[in-house]
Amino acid sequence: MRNYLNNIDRRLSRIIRTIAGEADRRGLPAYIVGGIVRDIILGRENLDLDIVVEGDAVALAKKVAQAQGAVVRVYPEFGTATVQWPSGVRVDFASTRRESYPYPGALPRVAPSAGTLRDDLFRRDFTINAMAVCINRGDFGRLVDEFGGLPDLRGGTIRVLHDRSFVDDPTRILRAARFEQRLHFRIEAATLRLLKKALRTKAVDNVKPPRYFAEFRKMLSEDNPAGQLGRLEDLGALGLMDPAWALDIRLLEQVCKRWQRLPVKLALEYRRSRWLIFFMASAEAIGGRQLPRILGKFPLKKEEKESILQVPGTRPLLRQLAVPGLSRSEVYRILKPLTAGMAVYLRLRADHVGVAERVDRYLTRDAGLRPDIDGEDLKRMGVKPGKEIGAILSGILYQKIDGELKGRRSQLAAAGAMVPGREGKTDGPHQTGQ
């Protein structure tokens, strides 16, 4: 018998045993299960570990925890706990279930704890990600795949379990494009017409816009999301977000090649918004008068859609910052309205190597400088509370952006001119903190 786990993460390997050592005191037949297996066999990193235990995976879970100094966080109505070691891993468990659809496109109706391994990993996706694993002592490591999804991993083939499958739940359509094109593999001839069968069908209809959003947003963390929403595209599917969404590929392409040459400070500082990127160059094509309209169906932070709805105004905005002799305080006042997320999406629409550099420029410098003085020093210059505190200060700013004063005396001269009445006079050091 093949041992599957042989060549695993040893962190994993360890929180494995254990939990398989506790799962062997209390008579569970415990399985790894889902995508982590799938990885596995092709020899990919992945550290999501799931655990089905036919039995009580709840209290399994607990005991672990306790065994481990691990903090679990238990979901009794679903039959589930999840634990987080020290080290950061977690591990979610489960009892092995059966699921129902009450009508097509429904979220599941869960039946914890009243199914076999089969039964569970029949309601799954697709046979590469319908395979388990076994930990328990005797069988440790034995592959369990009662679907053929490891003659289908080794052909390349994206399959449905059933027919139904799309129908059950049509945010399998986008599952199935994101993992063929992860894994550079076909979906299958069959699976393919079930997909196109569903998208003519109500059930499509059935399922929360917030459901593709999630299975989008995944798409667009994929290291290749223009690929990913280009066959989206092309099975006729991405409409399941809006009817009215419209992509420019060429323009998504370019952005992504342009993400892999980012500047590596802006690229680590970003990272996390890399997806947000990628949506507002899925979305630049869609008309501006029917953006706010889509994205008021999503569950987007306020910064997010802000981000997104600044998209149609990307092209006016690269000629004003194409303009020449353009100074740096010019390009900050640009810029400065904008989301950081928008500076950046700028950045990698810049067509011209100057307009590249100036964004650059303001968001690795001078979108964080401030003026050495603050509202403070101007009441004591006899300023009032109001606007032209604010005013004297941006004033302020914008001559150090330009390199015009590098100190704080300087800039408290630089103020003081700028009061009414108080041309020409200073505040020198030792008033200053009074």
Second form
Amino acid sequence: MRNYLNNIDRRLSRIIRTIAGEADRRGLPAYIVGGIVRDIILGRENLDLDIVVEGDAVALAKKVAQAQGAVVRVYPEFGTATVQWPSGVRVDFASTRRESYPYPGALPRVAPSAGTLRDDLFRRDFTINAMAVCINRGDFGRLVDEFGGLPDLRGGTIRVLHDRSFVDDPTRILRAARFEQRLHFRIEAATLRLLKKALRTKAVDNVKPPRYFAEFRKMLSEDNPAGQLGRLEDLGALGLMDPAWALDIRLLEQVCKRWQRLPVKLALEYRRSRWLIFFMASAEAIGGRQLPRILGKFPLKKEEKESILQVPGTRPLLRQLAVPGLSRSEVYRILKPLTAGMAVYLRLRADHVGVAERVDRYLTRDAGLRPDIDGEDLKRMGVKPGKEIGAILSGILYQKIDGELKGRRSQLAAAGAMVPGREGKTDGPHQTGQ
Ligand code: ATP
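Output the structure of the form predicted in complex with ligand ATP; the preceding block shows the form predicted on its own.
What follows is the entire complex, opening with the chain shown before.
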């Protein structure tokens, strides 16, 4: 018997042995299941471990976490628990489940009676994601492959487990495209026919938009978002996001390519927004009139929404940023009202090196500059609290950005000159500090 858990990541291996020991002590059949099995066989890094047990998964998780000093979170409504290790390994514990769908596209209903391992594997999306590896003593490392996942993995095939799969859960349409593109696999012919047939049923309208959004976001987080969305368009499945969804694939490809060449500092700083930037690129083809309605359906944070709603202004903003002879403070004034995400987006949409450099300078330096004086300094000069303080401080900041007022002393003097009736007066000790 081949041991599929030989030669796996050492962090995973140690944790699997701990869980296995505890499961053996309790006499619980326990398995690693799902995507992690696929990735172990493919040799791809994955530190998210899914464990299913035929028995009480929550009690097992609590015991393992306690013995290891790891953090456990229990989800009583699902009968599951997650344990997080400091090494980055995350383990989800669940009892074997059998699911049914009250109506097509609905969230599955979990059967009250625990299912068998086979039931648990049968509710999964594709054969390559429906394998398990046993971790109990005597059986450690044995592959359980009831649905032909291994040959499909070897043959590069995405295949559903049964004919109703896409109708039961249409989010699997996006998942099929995602795994196909990520792994350079092919959706098998009968599966493809079922996928296209499901797209013509009412089931696709029964899915709550946030579920489509979650899968769409995962597609944008993959290595090649343009390939991902391009495939979705080929399949005629872009409309799952919204019937008005449109895509300019060339534009998305260009933004993806330019992201690869972004200065390391910027790429690192904005890596969490990477998916959002690609979302913005895919939203640019939709047009400002439809966007607010579409975005209203999805769980986006306020700033994310704001970034996307700024996208229709891309072309005029790029024209403004290309005007010859702009000072740095003029660039600052164009970009400051925008979100940081939009500034990065403009950087990636800029065709002229000069515009890209202007945005880079803003993002890496100018956006973070502040005047070296504050409102208190101005009040001491007799400026009344109100709009004037803000205006003077902005004026000082613009000059600082342009390299004209380097320190506090020169900024105090410049501020003094801006206060009506104070031109030329000095301000004692406050004026000398840097
Ligand atoms: P990734 O590597 O992107 O995390 P994954 O396969 O681990 O991929 P998850 O979304 O974390 O994907 O899901 C874990 C497992 O749960 C899958 O491998 C699959 O077995 C099952 N699963 C997830 N979503 C569905 C779904 N919509 N329908 C059926 N099974 C699913």
